[in-house]
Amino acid sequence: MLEEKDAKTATRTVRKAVNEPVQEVTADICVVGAGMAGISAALEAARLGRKVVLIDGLPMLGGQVVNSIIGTFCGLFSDGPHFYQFTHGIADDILRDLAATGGLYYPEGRRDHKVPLYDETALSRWIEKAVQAAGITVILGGILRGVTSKERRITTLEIATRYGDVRIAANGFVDATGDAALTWQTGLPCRRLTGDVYGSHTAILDGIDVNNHPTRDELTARQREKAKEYGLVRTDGIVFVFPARGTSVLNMTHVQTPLEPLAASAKALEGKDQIDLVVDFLRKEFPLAYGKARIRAYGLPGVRQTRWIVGRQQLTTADVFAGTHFSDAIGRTAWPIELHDKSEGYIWQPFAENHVHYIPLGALTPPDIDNLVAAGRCIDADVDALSSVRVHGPCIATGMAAAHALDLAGTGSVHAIDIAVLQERLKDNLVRTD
């Protein structure tokens, strides 16, 4: 036994070779990004028929929506008296399955609620399920660091990871990086914030007493009262609360968002600071409810816009105002105009209810390259739009568009499609309201 023992546990000497051979994968689409655009893009792909690989930076799936520790699913409803679904897809799938399970819950016991809550890590899981059913090719802790583009068509993606170097061969992209990096890399103008944008550091508390939580009123008047005196720098956060788990998740915090290496990484450090102390402020002020509250987990640090595509089309505050029905729409929702653009607070601007604006195709398609169709918040908007279109619902509506005029283009371009026949394949997402 302790000769077979030994041979088990046997080690060698290693060096890394000088030139290291590159994995080669091929699909038929690449994602990159595996939030809530890149996850219905690759599902929706996957279910046309098409082979596709799934890349994410971050060792798991879900981008922000799961990491990020979101906590709500925004822009999926209308307002007014009547209401109705918006986006569906993966989006029926997601409430359906989260619903039954426990991982769903509707404020004030309301399934007419426009704004649901959600447990992450049931919605983790139901992501990573789906996407191995699937039979998607993921590549998990993938950076992106090069790409070959030839004849308007982008052809290879040069991926490290900490286990080696992969090189991906596509007909077609989706760049769901919210940071618009595939279209960046691939050399494309883009647009950038001249100010800033906050993004939120979330937090999980247990440990609370949901029957003597401060109602959002009270929470606002205190925090604005008593800011200064504990250091909190934004002065309207929001907590939601989920009673079956006794938990709430604090949305509290307003970060910059730099995309710079060394200031983006001291500023996921300064949100967790933030945290830190509204947990102080929640425990001192609100002692019945937070009084023995308790971090389960801090999010990773949460980002709203930042960069994003110059596309054939740009989605203005206009549209958005107007309720513009383009020729070409893919999607739609009627969440407010909602910038976070100084760090104590935010513009909130809803509209009347029965509104609705629209999402163009052109502005998913960068016009100088065939085969990239950008979704979620990096699609082309002015700063004021893209508040209003870069939540959940419009992310996956812009996923499904990405995947269905890829597989239209095919090998051609995905400007020559046929519109019409993107939208007979997107009509649930345009003109459904039961």
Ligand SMILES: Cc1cc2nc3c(=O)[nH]c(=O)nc-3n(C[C@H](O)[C@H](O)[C@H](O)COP(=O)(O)OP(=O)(O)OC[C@H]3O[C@@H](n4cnc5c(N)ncnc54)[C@H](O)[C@@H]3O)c2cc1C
Contents of the next structure:
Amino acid sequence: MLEEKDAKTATRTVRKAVNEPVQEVTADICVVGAGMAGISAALEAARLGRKVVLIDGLPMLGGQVVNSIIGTFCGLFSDGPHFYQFTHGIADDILRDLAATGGLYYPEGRRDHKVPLYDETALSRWIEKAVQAAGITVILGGILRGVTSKERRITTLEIATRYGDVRIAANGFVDATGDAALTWQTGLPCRRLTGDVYGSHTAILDGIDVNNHPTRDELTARQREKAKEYGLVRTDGIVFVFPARGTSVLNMTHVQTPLEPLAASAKALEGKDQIDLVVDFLRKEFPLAYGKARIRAYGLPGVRQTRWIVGRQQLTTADVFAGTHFSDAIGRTAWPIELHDKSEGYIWQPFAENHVHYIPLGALTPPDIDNLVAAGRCIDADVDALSSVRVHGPCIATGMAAAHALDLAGTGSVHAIDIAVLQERLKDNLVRTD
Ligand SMILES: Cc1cc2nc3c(=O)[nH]c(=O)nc-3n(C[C@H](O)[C@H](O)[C@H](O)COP(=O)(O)OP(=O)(O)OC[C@H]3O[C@@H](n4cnc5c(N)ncnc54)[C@H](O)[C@@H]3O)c2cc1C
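Switching conditions: you have the form predicted on its own, so give me the form predicted together with the named molecule.
The complete assembly is shown below, putting the previous chain first.
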């Protein structure tokens, strides 16, 4: 036992104060949600010289693109044969920096789409370093639980963390929560599904033999044939093989994603059960490729669509097919309609070569509030249309647009900004074809 004089630590007794003061933070732009859309919005706002605070309910940055081990950047490039890049901004930096360190892989033989695979650990560190270097104030593990608004403006957010509460005041707010949590908490109308759009629980495996990996068609055919035998819910899963890492990301489950806390928790566990069945199937049916495979990590539940905003305008399936060039267009993509509305499979509706569809600012802006812009998978689109604009390319584009719209609005309204000026700032994402 240490002598008292040798003791290196001291202790004191503490008790929670009755009226413990809430920590206050002020910013120009507050971004809620640090997934692909929120990261794009926060970094872009910081590059514009704005003081930015970025909040996420998880204790880490990156949202689904990192923590749900999604695997690829979809919707970032046009369809072949030319394959130009639709969205720039932080996408340029990510593609450059990950490629330089072996964290990016462009699969060969993808006939229709240039869809790079990424190393989620490398991307995670890229995001963390970029956010730190940009001087962004970060609140991790911060759950939005209250919003104060006055005369068409959000004034403050109440954030609960395990270390105490924080109140944030800002001029402008970005709802990049995926579930429109900020819009919802503000009391504004939101849309909900009446049917199902399934999420997927993913996992990354290592120890696979990439040289003996089945083709996608072989894998799908076997999954269709054997799904019942192995208890698989889904019959048409996708696997992304990253040869240099000797890994594959499994996107082979279908799990409901309710917004009710107990049900959501139960489904998160069910998703892992489904993965275990999939791995059993792969090991037994493809022993050369998967006989020695190990699960390196399970992703957090992957959520496709839950609740989203009612915008000034809704992007419709007809707009997507027609490639409507909106007067307030802020981004573009050509990602197919990819609808996961059945437990056993999904609908894949690609477009003709050279197809482009656009996203209007109206789909990011709830009409009854002046300083709120949505980005990412909770913008306003009908179910089929959203499935073609919620992938990472357009998430970066809508995040970037949200930052610029709020920067231009300042203490005014995002509904009154000069659209020509906004589009001039976003022109790389609207007209560049190199
Ligand atoms: C299984 C699956 C596979 C997919 N595959 C691909 C693919 O291969 N390529 C591709 O490009 N896209 C893919 N997608 C789509 C894409 O992953 C998502 O649409 C995209 O990641 C959404 O990004 P986001 O920034 O809008 O939202 P998210 O990544 O969901 O980020 C939202 C963040 O907000 C936080 N948040 C939510 N509510 C609160 C709150 N109340 N308080 C504080 N924080 C909160 C969350 O913690 C989260 O980090 C896939 C999706 C799924 C589910």
